[in-house]
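The data below hold one chain only, encoded as structure tokens and taken in the form predicted alone.
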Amino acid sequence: MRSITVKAPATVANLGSGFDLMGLAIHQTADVVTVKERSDNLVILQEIIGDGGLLPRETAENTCTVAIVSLLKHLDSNKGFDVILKKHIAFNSGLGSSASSAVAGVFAVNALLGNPLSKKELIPFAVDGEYVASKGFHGDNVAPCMLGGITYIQSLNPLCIEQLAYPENTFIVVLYQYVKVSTAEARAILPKQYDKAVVIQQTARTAALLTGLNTSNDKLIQFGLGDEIATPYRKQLIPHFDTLETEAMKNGAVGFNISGSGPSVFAWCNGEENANQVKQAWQTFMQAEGQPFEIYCSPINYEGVFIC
């Protein structure tokens, strides 16, 4: 029987207000799935490392496995699986952990297949597995855990996907507590309905993120990564939003929000030095308050999944 071993990596969706549309890739955090190929048509979840026994174990609720049957039936295979999924990614930490359980498998079961898709085909199969975990069909994380880089999804059926240009001396910063925040409920906190103002005002912010990344202009950027569909909301689902931004401006940050629905949050930097001052300004808050929590410092992963 054939096996493979793929890693996915973290990622930081909704990049301000790319609500819903856009994301990036990191590095230093990834979920790894291994896939063997089974003697029978079945899909079996035969392990979960490192989840602290929290996410379910069948196959018709894991997002891995959910996205693998997915994929399976596209291709009308009988080619049935044993996955083994370790979890380093926390999940509802908003770094996309259901996204990378469910791109990791598509990929790894793709390439066992003789890689009939291509990356991105392979995207709407990992978001029905993302499905399970946020109740929502939304890429910005499995496009950029896919793909690698910073990705901007015009829709998903029909799949249009894009890349995004970035300068390159990029540096993300990401700070996870310790915090208990579901994608489901950070979506349920949002009002159903937006006055016209504040759509023109998100209209602008994300033109301005856009045009800010293509020519490298940090005031666009900056603006860009303000958001006022979900910001205003979810805030207060994370302890120290106030302060953590105003430290990473205080810093040199260009900008500053937050990853995914929370509670990650994160800084966007020029550079590693301006990224390593941010990093120490929230360590030593963070101390200061007694409270656990971890942070990335990282370029922009261009990679995406791979095959370790």
The other form holds:
There are 2 protein chains.
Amino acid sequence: MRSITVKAPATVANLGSGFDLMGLAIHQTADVVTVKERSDNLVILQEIIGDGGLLPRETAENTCTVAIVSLLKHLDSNKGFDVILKKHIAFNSGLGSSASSAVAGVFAVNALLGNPLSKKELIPFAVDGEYVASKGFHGDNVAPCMLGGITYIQSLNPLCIEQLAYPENTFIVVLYQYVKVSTAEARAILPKQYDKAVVIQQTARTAALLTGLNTSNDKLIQFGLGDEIATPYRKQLIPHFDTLETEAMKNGAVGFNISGSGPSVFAWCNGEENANQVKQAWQTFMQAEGQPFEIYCSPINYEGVFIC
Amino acid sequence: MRSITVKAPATVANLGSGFDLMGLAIHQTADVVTVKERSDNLVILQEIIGDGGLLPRETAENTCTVAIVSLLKHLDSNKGFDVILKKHIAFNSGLGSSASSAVAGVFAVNALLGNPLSKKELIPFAVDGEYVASKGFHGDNVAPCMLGGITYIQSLNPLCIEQLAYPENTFIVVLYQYVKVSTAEARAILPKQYDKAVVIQQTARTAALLTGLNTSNDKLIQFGLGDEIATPYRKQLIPHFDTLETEAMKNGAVGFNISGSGPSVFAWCNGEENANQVKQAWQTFMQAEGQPFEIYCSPINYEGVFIC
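Could the form predicted together with a further copy of the same chain be shown next, to go alongside the form predicted alone?
Once more the chain from above appears, this time first in line as the rest of the complex follows.
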């Protein structure tokens, strides 16, 4: 019986003004999934390591196995698989933890089946998997986790996903604080409606982000990494939001915002040296606060999920 | 006493999902302005040709002279000028008529003064001029009229305008029907607020438009030329809107929408042959309807205002 192990990276979704639409992949951290063929047609989640026993073990309830089952059904396959899931991305961290497990699952199974589908074609099945955790079909974590780089999702049905250009030297610094932001609360806090002027400002930011990425214009990227839909409301759920933003910008970051629905935040930096400066400033501040945290610092991950 | 004559093209603003932000210049039609030095420091609108006597003749009330006065004030200049304005762009047509006169005025005067400012730097003064006609500071007609091409305005203060890439072979077909759409009505008909899902769809369209323009992807451009803010409400003010859209798309247009706040509409076409097909289809339909109209068909005007 053959087996395969794959690694699916953490992602920053709700990328600035690309709320619900855009995301990017980073190098640290990543979920690792091992999939082994079975002699029957069952999909069994044999083990989850690193979740403190908190994630569901039932095939029909875990994002990874739900995604695999959705893929097998589409392929009309009668194969079965054992799954071992090593969680490194904290769930409810705003770093696409559930998307990562789902992507890893379908990517691994597809590889064992001889790659009947492309990475892009696998996305809808990973989105099916993520749905059981997030109750939403967005794909703005799934797409960059699968494909790498920065992705923009025009629509999931029919599937229309674009990989965006970005300045080569871009580094992302992510700060994850060990605080719980309930996804339900992060959703409930958003307005149902927005003023026309706010809509225009949001589209101005989106146009700036796309133009800035294409022309490596930091000023446009900065404006485009701002957001009118979620950030003004969700920032209050994130401890030290304003200080972290000030520290990032004071230390030369191009932009700053919430990763996913938080509590993680990210700084967009031009070059490794700048990224290290921001990382250092955040570390110093968080250590003085005495709150537990993680910092991840890397270039944008251009590859996405891969076979270990 | 020296004089100069300049030509400022018609423009398509509210370009799809770039409502209030994006516009493009076309080749036909254009306003022509002649400016002559005076021996005193007055700015006098000597003559307007082609407006049927409908536009204001007072220096403080005409967009062209208001723009000139605003520029002269900024330059702390004590020069005076006579102005002759030949209107070719119908006002209230949705083709940036008032912006065109304002752009022509400041561009001509700046040239006679030895070009103290760049075209881009002239934009705020043309916007001041347009304000007396439109009562709004947007610049999405002024910018493409001045610079040519497709422009995106991130902000007017501080001035941040980008010229966007677009597929080389793009042709624009504009249909202007002789019907009056009151700007006040076109404004009043828009909602004050929009649902969150609508905001996200609009930003998805904007991201598609920018990505499509950069990668010459017609499918993305088509989606991006759609609009959620104004089109669903204003289309009812434009006779035959649905038929004109159907005819354009049936004849191979990439996209279709309202130009400015109407009544003009435009089709985005890939190549001259396709543009002529759409033009022909619209002509046949409008002639059958027996309504008066104009059709303009040209590549995107990459130059903007120029000295004749």
